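Take a look at this one chain, the form predicted alone, written out in structure tokens.
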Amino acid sequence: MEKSLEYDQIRHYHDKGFLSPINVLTRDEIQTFNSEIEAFEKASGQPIDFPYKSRCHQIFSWADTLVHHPKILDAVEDVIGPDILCYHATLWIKPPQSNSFVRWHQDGTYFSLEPAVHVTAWVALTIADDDAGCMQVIPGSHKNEFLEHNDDSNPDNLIPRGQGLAINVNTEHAVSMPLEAGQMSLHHTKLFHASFNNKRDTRRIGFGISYIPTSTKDIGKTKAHALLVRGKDNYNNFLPEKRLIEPHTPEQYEYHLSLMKQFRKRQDEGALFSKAHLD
């Protein structure tokens, strides 16, 4: 099969731990997805937030379309192979002129997945440049093991637990990953990354999708669900997650809530295990 990424791009991902930018969405797709987000917010009377911002491919048709998007999966396949599970997905919204941020962290610290080869596809639905508080990364930091993380109660932190690296991160060689709407970046689960304040007068909206090869093992105490989005699953290491059937039905909200309770339980167990292991 012809590859989506060039050889040098694939090598850069494996060597540096990230790749950006990659063109994936058309203008019509961007407009459609943002219109659907705004329609839900108008109907609910508030911006999308937790729990709907997490695993939202089980709530919204636009998110279901994105986790199955051929151009996204083509690039992901080039770095982790043809048999792909979606482990998790999160909508990241920074209000205009806001202090919202995400601490320096590694994505998979509490995921309990082995080996740690999960890749995050971060898709920009609006402009995500330096002014908007785009993601910053430390090139090559994915070659570290998972390091100690701790919690942070700052309400401006977009991660609900607030967790971030407990060490002082040397940002001398930090690199920004600015994106235009419709572009995405890829980054490795162990890569140090963060994002900071949105100084623009418009919202910064991005959708982060966690993908893993079907061969990945679930080593968590609580069994995880994962959604097959491409290829075949010959390993059955995860409970099979059902694809979105009908958005916004009581049954769908109930299923989403059950998945979120399970995911948060795994995160909490992973945090306790990580702390005990490091101590």
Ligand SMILES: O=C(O)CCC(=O)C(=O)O
Given for the second form:
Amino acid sequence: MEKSLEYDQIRHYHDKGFLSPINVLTRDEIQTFNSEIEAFEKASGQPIDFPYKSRCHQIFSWADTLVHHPKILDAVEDVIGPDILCYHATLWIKPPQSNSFVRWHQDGTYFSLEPAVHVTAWVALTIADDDAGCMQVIPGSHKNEFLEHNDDSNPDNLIPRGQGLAINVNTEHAVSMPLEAGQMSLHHTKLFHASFNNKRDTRRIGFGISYIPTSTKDIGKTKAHALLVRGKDNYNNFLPEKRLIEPHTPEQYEYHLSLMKQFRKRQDEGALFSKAHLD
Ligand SMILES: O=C(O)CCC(=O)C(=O)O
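If the structure you just shared is the form predicted alone, then what does the corresponding form predicted in complex with the ligand look like?
Following is the full complex, with the preceding chain placed first.
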């Protein structure tokens, strides 16, 4: 029984590797979440950056609310089933009039998760249309295996190491996933996707949440934590992550940092592993 998506939408996700747009947030929610980000930036005197913009659900109440949001989880449940872990989450912010970009890539290349069924819910907290540099995808490209990626660091790349597909991606059939604030897209972990300049005078802010079914196996050397956000975990394949209770305490910042270090270590180990296997 579907929770929120129509049968055709679910079929589209599985056939093409993405689904967009899906309405999830109210105006009030959008305003509250953006105000909370701005309040943090005002207090810290600078735009939010790493490590705080990664795994933010371990720091901010707004992000904890989002990773547990019933409308997001209903759609996610329709594509990966009822028992759901949040594996990671990241804020993707493009400054106004910026060259910020993300190279073509597949999300799960270094995640060390099997099978590769993880879905990213990308929630727009501001408008994210073509002018703002919304995501572009190659429909059906999730039917490829994970392909070789390389690093190409560039300060404008939102991914610090600049990881991206080593092949020349044929963009003839690329499509955009424009979103209004409060809408989200879903994309499959193997889907080729990228994004380019923000030509608008306003920031483009999106929150990308990686969800996996509890049955996913962790094949990484360093074991991962993951947060149960819906249903039951009958597999215990991941180290149980604690849900945020009290934000902004020193203990919480320490916990966040330890999870971030573990995630980074896994990504680096995954990069070495995939290089050895694809060379
Ligand atoms: O925010 C973007 O433009 C890219 C996001 C992305 O690559 C992702 O969510 O996997």
